[in-house]
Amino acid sequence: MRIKVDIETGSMELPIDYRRKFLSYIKSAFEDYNQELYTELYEMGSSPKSFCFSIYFLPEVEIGKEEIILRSKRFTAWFTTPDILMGVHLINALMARRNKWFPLADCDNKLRTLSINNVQERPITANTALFRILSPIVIRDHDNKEMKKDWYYTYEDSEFEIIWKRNLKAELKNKFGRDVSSDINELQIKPIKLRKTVVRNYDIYIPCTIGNFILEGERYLLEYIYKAGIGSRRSLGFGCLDIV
């Protein structure tokens, strides 16, 4: 289920860690939107989310070191999700403040939602996909046990395809009924045109990945990850995928 959501802001200057203000956004917009939903979501730990989102500026923009200039004080935000009840719950959440002004957390600006769209997915009929990053790719590799410390990867790092794959394992352990470890191992992604971008997200650097790419795999795998995004902190703004 793809959403697409035109948002309008109350002055041009949004924070370039843009993504962590639009995550208030959407919390305060579940919390008003369904008490028990967002519990469930955001206060029961780091419970993955079954949706992830990217922003889309209007190209009237100027990016800079601390923050971005809408000189539209337009944008789109793009939400996908395999799941077609979290994508209802997202748009009666979203539709709850459509045309109704809300204060951005510790920030001088304010967001108005103006439409909300379902937005037709495309079909994917082969083995194979061309996939455009919206959102940069987040491949993380978590410490749990003693430094409690995080990695990142991009696509030059030789681990960048070990450990994406391992987390997809992971993921999707109980999700279709059956080990799907060797449809995973034999995904194949070919880069076009991939290269490594730095992003500000809650005050840490993280390394990722954007551009194109063609995944070859089992059609079901490449259906979900067009649908679920791929890589981590997905439900943070992060590995949202469309097909070109």
The other form holds:
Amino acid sequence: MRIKVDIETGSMELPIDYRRKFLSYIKSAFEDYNQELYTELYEMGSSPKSFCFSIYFLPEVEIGKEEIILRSKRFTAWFTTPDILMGVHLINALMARRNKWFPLADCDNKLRTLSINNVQERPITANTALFRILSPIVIRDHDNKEMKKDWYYTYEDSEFEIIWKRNLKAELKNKFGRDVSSDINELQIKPIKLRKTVVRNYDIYIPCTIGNFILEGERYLLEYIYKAGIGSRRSLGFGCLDIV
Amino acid sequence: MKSDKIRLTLGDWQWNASVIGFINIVGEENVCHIEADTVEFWPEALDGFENKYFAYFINTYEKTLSWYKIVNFQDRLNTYEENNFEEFDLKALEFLNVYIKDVKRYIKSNSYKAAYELIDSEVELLSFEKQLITIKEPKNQQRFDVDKSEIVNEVKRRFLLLQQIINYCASSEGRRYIGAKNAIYNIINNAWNGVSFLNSQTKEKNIYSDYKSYFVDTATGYLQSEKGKYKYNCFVCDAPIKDMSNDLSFLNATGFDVARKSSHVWNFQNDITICPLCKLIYSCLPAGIIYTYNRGIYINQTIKLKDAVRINNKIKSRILRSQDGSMRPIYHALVSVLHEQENDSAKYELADVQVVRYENESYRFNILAKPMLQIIVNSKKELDSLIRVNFIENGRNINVYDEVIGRIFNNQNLFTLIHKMLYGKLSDASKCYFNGSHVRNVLIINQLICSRLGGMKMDNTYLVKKSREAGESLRNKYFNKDSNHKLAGICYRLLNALKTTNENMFMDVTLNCYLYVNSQVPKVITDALGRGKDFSTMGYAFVSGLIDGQDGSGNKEKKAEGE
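Please supply the corresponding structure for the form predicted together with the partner chain (the preceding block corresponds to the form predicted alone).
Below is the whole assembly, all chains and molecules, this chain first.
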């Protein structure tokens, strides 16, 4: 399910860490809409959320080191989720905020949701699909044991695919009612204009990947990836894809 | 040692129904119950059996016979003549014309013609038929009033003819033969066919003597015969029989032609033959089953014969009582007997009893399991509201009450029925004689059925009520946007999604609807997602709210406001 939300900003300046700010907007929308759902999503430790989003700034826009100048004062948030219920909740939560100004946390700006649209998804009919990365892909290796440190990989690293597939296997362990690890192993990424970029998020600089790529593999996996996004930190505004 | 008395013991349903039919015909006072499932009677009870046989059908089904329709006009005739046609108006004339057409149709039908030959009377009924013509109806009451004296004269002439026809039919012979003919082609042929008076090539024209010679005389002759040398046995009662001539193929939907289909029996040697007495009892089958029009019902209570007689008579009296012209659902009588039991100490007396229905020329069987009875008892209010609910599908009239009970008996849920109802309402509301509250009641009963089958926790009325409200409020929003023309298309898509329980498709459509009217999706919808039956219930209730009153007055007002 794909939801397009048009949002207006109060002023032109947005912090470079805008994902975090927008997340706070979504969180407060959830909190107002359904306390139970909010608790389940954000107050039960690091629970995986079934949606991802990306933000597209409408021209004209200047991206600086510390801030973004959004001359159009408009941006579009794309949400995608494989879970229809989550989509409904998202729409309901944002619907309650339509045409009302809400301040953006810790900065001199405010947001107003203008319109919400349910966008038709493209059907995947073959075993290959050409994806465009809407928001950067984060591949993270979390060291749980000793140092509790995160390692991030971009397409240039040889571990990129290994770690991604390992994480995907863990994610899909109980999703399809059967073991899909062999199908995951078969997945093949063919890069088209992939490149590395570094994103500042919660004061951490995360190296990630943007561009286009072709994914080859079982159709249901392609569909899942199309709807759920790819990589880690998805509910934070990373890993959102679209089919070209 | 076998006494001279004849003993009948309960067996399979068809035999039981025949035994009960036999008891009905000879009267309970002429048999004695010796065990719970056994009765005995003296062979004398078979004296004049053919008269008792037809008398039972004529008396029991009197009001449904075409004969009754003819003679029942006598009262009206008398009233008009008594007050000198003062109250005779255009409506009465129209009624009279309909009656005349019916009478003409009846008295020239073949079964009536056959009966005339048996009635000892000089009157030629067929000659009346030619003289009996309808009276020209004036365009309106004013015209009628102007020409009244002329019309009344015409009517009087018709009444003279009709009086003769009625006298002919109402005579004891007329009742005896025409009534019997009616009973044969309306009632008896539902149970058996092809032999005796129902054999199209029968040589005996008198149906009474035909029945007597084919069934009664052979039975009494068999009773008196010396059976020592008989080497075969009756398939039902195991009595020795002479030959294999009697089989069960005369019963509808039973038996087979042993001469042509020998492969139905082991080693191609037919052993399914019955003794003449059992054949006589089987000929009483139509008296055991209760018929309305072409459908029949029999409750196969097998433990106590007395109970079986009592319960079937109760249903019979209910069916026949409610049959004053209007077609009432056959199940209604059964269900009201079930409801009656609720007050008894034996609350579920009929639990695990077999119900046999005769529909579309075949027998259908159900067991009244206790959970079903509980559903029926618990949803009395909803069921009662559905008694007169009908809709037409592919030119066939469907009674919702019968459908609901039928499905409960078959352990089916009602989703497909609800789907049909809503679909019918969408495509042609003029053929649907129900409104949203009826759909709601079906949904509530369905919810009850689903909860009996397990897996449902939600309060059944709450979910239906809330979902319907959600549908209605969305509908109002569409009306406010003047987009009500979109609703039908939306409902079709929603119904398609519900039919395949495709939640994604359903949500896709509803989401777009709510986005279109800029509102939130109600909690009742999101709550029901992913919960199987609850989702379907919610969906159908939602759609019913969305369609409800599509051409109701409230919407017309709104339309007027919008224009």
